[in-house]
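Consider the single chain below, provided in structure tokens and representing the form predicted on its own.
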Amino acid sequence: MKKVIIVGAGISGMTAGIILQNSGFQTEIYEKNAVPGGELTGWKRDGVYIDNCIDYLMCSKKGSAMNELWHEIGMLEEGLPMYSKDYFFKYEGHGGQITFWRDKERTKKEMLELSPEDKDVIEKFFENVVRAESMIMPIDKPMDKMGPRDFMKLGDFVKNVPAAQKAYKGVSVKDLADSFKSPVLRSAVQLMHPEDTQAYSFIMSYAMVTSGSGDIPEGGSLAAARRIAKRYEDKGGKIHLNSPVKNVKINGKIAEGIVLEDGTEVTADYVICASDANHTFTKLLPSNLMPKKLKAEFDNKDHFSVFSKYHAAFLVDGKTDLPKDTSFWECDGINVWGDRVINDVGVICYDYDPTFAPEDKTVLQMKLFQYTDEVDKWFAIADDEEKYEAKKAEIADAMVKIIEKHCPGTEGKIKVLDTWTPVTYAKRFNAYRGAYMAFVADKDTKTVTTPGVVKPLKNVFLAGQWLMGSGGLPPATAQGKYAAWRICKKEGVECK
């Protein structure tokens, strides 16, 4: 029985482990943190659960290949309660409001009533939402190993999705927003994705919801991570927590195993690096082995950028008038660093999940996009703990005032549970520049998929969201399966 060492117990690493266990391999996962899951996680403060990851579970539509894979690994399971999204998000501002309903015809009707002068832009938008509903995540084998017959099996995906992408070629989210005459629609379109992101990314995300995807499993991200870890261990795999890896031990073109930070050496026939891509090629493997496509993304900062967010979680003593799930509204403005005033803010109200807080309480979370210069400023003050904590508290206090003004019944009833920043993601997850998702290709640049191989090494493979597009749970899960597939193929066994 061949042994595979996997570095990183995120969803990608655990997916690879489960499939390899099913396929007859002996696997062990080494994880630096005290809990499995990577960024698929959450934690408790004052007995209240705070979620870090799943705002909506893309590609989760029943009957899809990704849905089946998520059932296989334990992300989803029969009988698990799911919150079914009625809408993607709501926005109120500029004297109007709009809801991006799961029922796209309802949304279209609201848009046309709100801004009949935007009819042509609205018609084009929904024409391409329909096309983007065909989006699926190919998971049978790595995309670089797919042939014409494999692509033919994807059906409408091959015909519709490229057409939707082409319709908005060279168009950013901000460009899409600016194409609307209505100030309500201009603001709303820019709320869920960074403004420099390709416009298609917003259309695809909304299409996930309209197609019947995007529902959320009860218990949130941490419960999902624990189900996946349990599935892996039930298959015979072993997770070593609190076990950071120093490097992969290489002899010529072969990896002999790994070396832990404490100096312990572990031998293996194969190694899968399922950690942050930058960490992999600055710590685990020599930097000169980084695949050319991946290196080009790191080097081309003008067209491939990263972003992060400032997060704050709150507990309200009582119930609020806020709708369940995600909503945004126009406010007087919040200023994080002095260079950019944010006039539209959003909140996730977790009243849809009874496991987060006591019945008579409300958990809220607010997030603010942080871009290149803003991210740098977080890292610049991170070593001064007093200054860093004061800055986090300052923003959280400003957020409390915004919520209180929007929901007058909450005055004096809001408690700050926790705050976290790009620095948090870098320290806890080794995330490159604190980015919790992978590179964002701008409007003039094609997204890049990097094969998860490390030349000239013959027995080291890569997994993780950084290898595919802008990242997230579906790509990370798929890349875990791809890494397992490559090892099975190399050994001539069926990938199960």
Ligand SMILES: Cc1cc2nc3c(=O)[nH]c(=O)nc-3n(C[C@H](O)[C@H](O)[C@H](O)COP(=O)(O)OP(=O)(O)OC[C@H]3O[C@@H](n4cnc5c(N)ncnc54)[C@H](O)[C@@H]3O)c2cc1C
The other form holds:
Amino acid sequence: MKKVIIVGAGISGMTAGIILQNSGFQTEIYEKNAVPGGELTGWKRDGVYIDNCIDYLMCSKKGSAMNELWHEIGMLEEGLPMYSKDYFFKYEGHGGQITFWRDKERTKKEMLELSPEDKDVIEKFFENVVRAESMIMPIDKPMDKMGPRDFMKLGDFVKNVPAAQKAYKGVSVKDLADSFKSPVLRSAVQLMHPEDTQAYSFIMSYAMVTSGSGDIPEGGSLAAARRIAKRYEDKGGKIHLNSPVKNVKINGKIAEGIVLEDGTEVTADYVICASDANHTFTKLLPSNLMPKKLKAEFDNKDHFSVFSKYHAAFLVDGKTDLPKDTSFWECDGINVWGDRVINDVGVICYDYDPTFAPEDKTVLQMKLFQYTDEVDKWFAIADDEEKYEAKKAEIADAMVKIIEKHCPGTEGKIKVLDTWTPVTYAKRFNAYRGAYMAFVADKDTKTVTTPGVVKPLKNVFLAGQWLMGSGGLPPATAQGKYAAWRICKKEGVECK
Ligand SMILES: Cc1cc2nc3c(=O)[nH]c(=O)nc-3n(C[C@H](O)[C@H](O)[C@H](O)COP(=O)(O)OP(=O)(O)OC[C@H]3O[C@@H](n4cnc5c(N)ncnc54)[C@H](O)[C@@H]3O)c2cc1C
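To complete the pair, please output the form predicted together with the ligand; the form predicted on its own was given just before.
All chains and molecules follow, beginning with the one already shown.
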């Protein structure tokens, strides 16, 4: 039985492990942290649960290959309660409000009532939301190995999705927002994605919800990570926690195994690096082996950016008037670093999941996009603990005031549970510049998919979200499956 070592127990590494166990390999995962799941995670504070990943799960609805893969790895299970989204998010500001309902006709009606003068922009938007509903993630085999017949099997996707992308070619989320005359719609459209992102990303995310997906499994991200780890272990896999890998041991064109930070060497027939791509090619493997396509993204900073967020979680003693799930509103403004005032703030109200907090309490989370210079500022103060903690607390306190003002009756009842920043992601997951999604390709660029092979090495493969588009759970999971597929193919066994 051939042995495969996987670096990283994120969803990508665990997916590779499950498929390889199914296909007759002996696998072991080495993970630096004390819990499996990587960025698919959450934690407890003061007896309540803080979620830190699944805001929406693409392909949560049955009927796609990706949904079958969710069931195969344990992300979803028969009978597992799901929070079914009525809407993507809500926005209130500039004297109006809009909800991006799952029922797109309802949203369209509300938009037209709100702003009849935006009729043409609204019609075009919904025409392309309908097209983007055909979006599927091909997962049978790596995309670079797909032939015309494989593409034929993708059905409507092949004509509809490129048509929607073409309709918004060269248009960013900010451009799309600016094309609306209504200040309400102009603000709302740019809340969910970084402003440079291609407009199509917003359309695709909303289409995911209108097509009936985007629902969230009960227990949130940590419970999902635990189910996936259990599925892997039930199939005979072994996860070594608290086991950071120092490097992959290479001899010529062959990897002999891995070396752990404590010096232990472990041999293997194959190695999959399912860790952050930058970490993989600065620590685990020689940097000159980074695949060209991936290197081009790292090098082309004008067109491929990364972002992260500042987060704060709050416990409210009691219930609020906030709608469950994600809502935004216009506020007096919050200014993290003194040079960018954020006037529309968003909160996630986790009342949708009864397992997160006792019935008479509410867990909230606020997140603020942090772009390149802002991320740099967090890293610049990270080593000065006093300064770093004070900065985090200052923003959290400002957020408390914003919530208190928006939700009468909460004054004095909101406790800051935790705060975290781009530095947290870098320290905890070795995430490049604290980014927990992959590259954001701007409006003038195409998103890139990099084959997970490391030339000239014969037995090292890559997995993880950085190989595909703008990251997220489906690309990370698909890439885990692709890495397993490549090894099965080499060994001439069926990939199950
Ligand atoms: C706040 C937040 C919200 C999100 N919301 C969504 C959402 O709603 N929908 C969605 O689809 N996606 C969402 N994502 C993104 C999603 O979490 C990621 O795309 C996905 O989890 C990445 O998986 P991965 O396996 O590629 O990488 P990771 O999760 O980063 O896994 C890599 C693993 O490798 C480990 N590792 C790194 N270096 C080493 C080493 N040297 N030795 C051993 N182990 C190592 C890390 O600790 C980690 O466990 C969100 C992420 C965050 C943080």
